[in-house]
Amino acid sequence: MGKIIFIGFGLFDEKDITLKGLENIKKSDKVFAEFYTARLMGTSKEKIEELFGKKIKILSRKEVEEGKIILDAAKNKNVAFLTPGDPMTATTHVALRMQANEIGIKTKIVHGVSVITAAPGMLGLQSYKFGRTTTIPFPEKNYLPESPYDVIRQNKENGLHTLVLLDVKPDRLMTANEGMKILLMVEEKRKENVFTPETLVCVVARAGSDDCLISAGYVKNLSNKDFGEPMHSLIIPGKLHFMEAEALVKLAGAPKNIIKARS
């Protein structure tokens, strides 16, 4: 039996893999990617390939669930999957996992960066204050998706920040100004004081990069805001601690009199 290497990219380009990350990778007989669960926005295909002196080949969300093509590869061949941030933060990724060790094939993970860390880290809250992180898919035809806005709210009773991931599509990216929309619209079908004009949210833009971007402020003041190309991520805060109050106003922008309304 062969071996799968989990590999993760990190953040925003091909230079955010780790040492021991392109170590792994020179030394597999064979490399697949998956865009599906983020996007590195900063690099193409081609970069990638080029620096790691390896053919790529991407796969869909559905191919690395039914995890055929990659079991097949590794069953007398070392195979590394690079996925985008931290590999194992994706549901599918886990279930692979699993099915290559019923089948008696190894498995190592090489950690990479991940959103899930950096988001709070760049606005300086206190990671170990966060809840349950959501995703916002985008809507469709009669279906609004109510169980982001269920999880700020679960969160935001025991005092909790929320992370809220926003939709990858193959052919579009929301925006943190979309995915203030549609729990917004929400709020206006459940009227449950979760996330309305004036709740404090911040956004996280294309984290990693040379231009990121964070800022924090009243909905009804971001909820237009330009921040820019994806990726986006939204931070809806719970009870802060008087230093989170201080960072984002002093790092977000976030208006001063939270630090007085902290409590």
Contents of the next structure:
2 protein chains.
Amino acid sequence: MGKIIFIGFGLFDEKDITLKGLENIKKSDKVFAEFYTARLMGTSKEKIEELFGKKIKILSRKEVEEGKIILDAAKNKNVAFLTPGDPMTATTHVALRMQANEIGIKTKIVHGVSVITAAPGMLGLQSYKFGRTTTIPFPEKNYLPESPYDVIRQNKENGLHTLVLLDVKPDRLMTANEGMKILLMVEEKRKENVFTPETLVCVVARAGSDDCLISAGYVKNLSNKDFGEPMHSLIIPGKLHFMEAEALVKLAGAPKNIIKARS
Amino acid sequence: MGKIIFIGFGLFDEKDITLKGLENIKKSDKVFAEFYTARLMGTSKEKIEELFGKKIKILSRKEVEEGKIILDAAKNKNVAFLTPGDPMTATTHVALRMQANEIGIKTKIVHGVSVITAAPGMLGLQSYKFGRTTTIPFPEKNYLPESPYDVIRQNKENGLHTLVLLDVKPDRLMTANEGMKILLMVEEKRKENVFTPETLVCVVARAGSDDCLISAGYVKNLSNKDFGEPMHSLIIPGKLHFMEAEALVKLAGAPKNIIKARS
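Requested next: the structure of the form predicted in complex with a further copy of the same chain (the form predicted alone having been shown above).
Everything in the complex follows now, all chains and molecules, and the chain you saw is the first one.
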């Protein structure tokens, strides 16, 4: 019996992996990866394979959900499964781990750097002041995703910040601008004063890269601004501590009155 | 003018650093580190220095808060500042970054693996179902820390899980057992039925190590159990999704009736 080692691949490029992750890959017989939960924009299959000194096989969401390819390989081999961020943040990976467990295949986790802690930190916002995280999916015909709006509202009611992740599709990555527009559409429908043109919002672009960007300001001023290449995330602040407000002004260009507005 | 590179050191030992972190250390003129926000139990100053091929200077909380040592060095050198977890999770590090910014010293962040995403993932709990994180400080004479109890209560009211970090002092690290006992003392005083002997609780010990441990069960059964060496964390689940309950039973030894109890 082999085993499956779930390895977090981090944020942006092949150098976001930990030494422990790389060591485990080098010892594996077979390496799989997925890029449907996030995309590592700063790298390519070729660069990754060069660093590892071995071939990787990229799996689709369907292939990971079915599990068969990885589980079959792990029956008699040590298999590494590389995933963006931290490996257990995605439901499909937990499900795969449970399936492996069920048939007696051992599993191990090598943790990775996640946008869930990176994005708040880039803005100087305190992790213990975040409520639950949410994701905005791409709207579909007759379907406007309203649940992120509810999460933001609930967090705001408790004075907490919200990290809003943006949808990843095989052919497109949601931008901060698209995310803001969807939230404004929900506001238009619900009118609960949760996300309006006057709401303070923060954008994080390309976390983990040398070219990363943070920006904070009112929705009316940021919704059409160009933040460059994805991946993007949004943060909707709740009640700001003085130092958090100062960080948003000094590090992310937020209007100075957000400091005064608190006192 | 030099710059300060804040580098996340991860969870357990010197191999939890990313390739990007190591590369930045090798290029730095001077390397500082702190271990007051967490302890990397699987390594030592000597092992770290051997891996880096250079000396590191460990700073106390007071030295980081004052900032002078790092800021002085960064006036004409490239300085790396190593911190457990992700570097911007601690308020003192954000404050240092702001001070540097104020006097024109550039800063950069190299993110690290954090227990904030690692611990939920080890248990198969979904990150988007967590409310705010809290930390239990050691009680002092005439002071019983009640705010973690309030955070757990608020999260439970919203159906959300709570990650509870445990205090780190120069001479001691709080164990899961001590954390549970403090919460039980607060329950004794407040009697709001938030953390009782019948509450379901999860323990994560030594995240990031090969010897890591997860355990889930009722407080009455876990509060005196030996989880081995620190660091420990607690998670108090809110409303469990079916797959989360199943993961707690199959991966962490939770009683089977937590699955039934939901249906």
